[in-house]
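In structure tokens, the next block holds one chain alone, the form predicted on its own.
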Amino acid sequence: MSTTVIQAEAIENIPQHIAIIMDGNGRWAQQQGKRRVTGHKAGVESVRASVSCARKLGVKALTLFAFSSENWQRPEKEVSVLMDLFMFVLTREVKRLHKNNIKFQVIGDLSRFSSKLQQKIAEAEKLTEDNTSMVLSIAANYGGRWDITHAAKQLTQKVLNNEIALDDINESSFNAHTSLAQLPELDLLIRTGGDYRISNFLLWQAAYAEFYFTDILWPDFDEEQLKKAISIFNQRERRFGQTSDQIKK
């Protein structure tokens, strides 16, 4: 499908919230006979392309899975390089995000990061907190099970403090304590790299999201690949528990 057609459809059918599992950096580098860290650095260009394309198409929220709570198990040197890369990208890219009116935030358990990185994240969030064109969320040291457990702990504490009653806990109040609660519902979840799983990412938020899996490795995922995913999304019938006939009516 041509870019023109996709953009015309996007006026009405663009997903308001897209999340991406950015998989394949290491394999991309290995296929070229290079170190895995080279793939992570190349993946930054795909992040730029996806952010730019999503903003131009009118996406309201883009959430990227950068570092899971399980990724600490990777080789120590690779984790160290990823932390340095995160710091570098924060330093270099936040001003560009701010210039384009994009709000930046990080979701996940940040307590394990260095105080210097935590400070850098706080500064980036503060600089962009009033921006309105799109929200870019980076999931770092994040896991869907952690998100759900964290929300449960917050609600439990409120019950113990007599701030709310047990009967006040429902799907709506629980959702309000999860990450991304202030954003539109997740519409489209994309995974690159050829695997068909969501790897503990946005378990609560993905309940009614459309899934799109591609064999394309993340450093090769460009604007056209994102538009292709959106094109496929536009062909889906989203029923939310209803029948096709009900949706058509």
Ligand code: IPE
Contents of the next structure:
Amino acid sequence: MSTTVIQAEAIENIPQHIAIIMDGNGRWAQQQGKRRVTGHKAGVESVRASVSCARKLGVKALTLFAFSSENWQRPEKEVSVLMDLFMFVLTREVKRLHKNNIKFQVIGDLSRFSSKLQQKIAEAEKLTEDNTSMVLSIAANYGGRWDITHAAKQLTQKVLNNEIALDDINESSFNAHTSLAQLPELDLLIRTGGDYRISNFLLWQAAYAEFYFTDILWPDFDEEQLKKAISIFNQRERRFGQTSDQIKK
Ligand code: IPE
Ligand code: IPE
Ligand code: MG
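Next up, the form predicted together with this ligand. The previous block was the form predicted on its own.
After this comes the whole thing, all chains and molecules, with the earlier chain placed first.
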């Protein structure tokens, strides 16, 4: 029996849906006197380790923040390297994801990406659409405010088209128009890199998520780190507005 299996059994309660703000690539590289892009390349290994570990543990959905709607403001060269890397990794990894029965999807406003990249994404989503072991969502050109605005716009359009009434807009129908609506509720939100903020990630979805912040820089985040985050999640008491006594009953 491998150590992975033993440890998986030791964790009693596996979160169904984990999201990660993968931060600290640039600093990781700079600490070693290397260019920031070296950190982005090294970060790909951490993505692979997290996907593989999450799937083995039985996590149902893993959502990774790869590129925010604000990241376009970075130097042009860094943005273009990130796009190339995304394209390269997608091409290389999609077969492996498929082999592992993982459903792949990208959330965010894809319209700003090159048509070649959009096509690659569509192909990967199509290939893996019926897979059932885990859903891997990559947030790219994603912003929580964009997500909420987008849902509001879609619902408004339906009202204007007389497809629904104004009173049909409620938390549940609104939620159905946001990204990740078809997945289990977000249980655990991890941020690496030492900052304590959400940076416009899953604003709507994080309503009752547990937050876990670590100083570890993303390229140093591995299977052990993920298990540590999950075991700390296990020590939390999620009350959802109720009292501790009510929860224990
Ligand atoms: C996260 O690492 C990756 C992206 C935002 C694409 P950073 O590039 O933000 O690394 P730091 O925070 O500057 O170290
Ligand atoms: C958040 O990291 C976005 C991703 C990890 C993709 P940033 O590095 O862009 O966040 P800020 O700018 O420090 O808040
Ligand atoms: Mg950063």
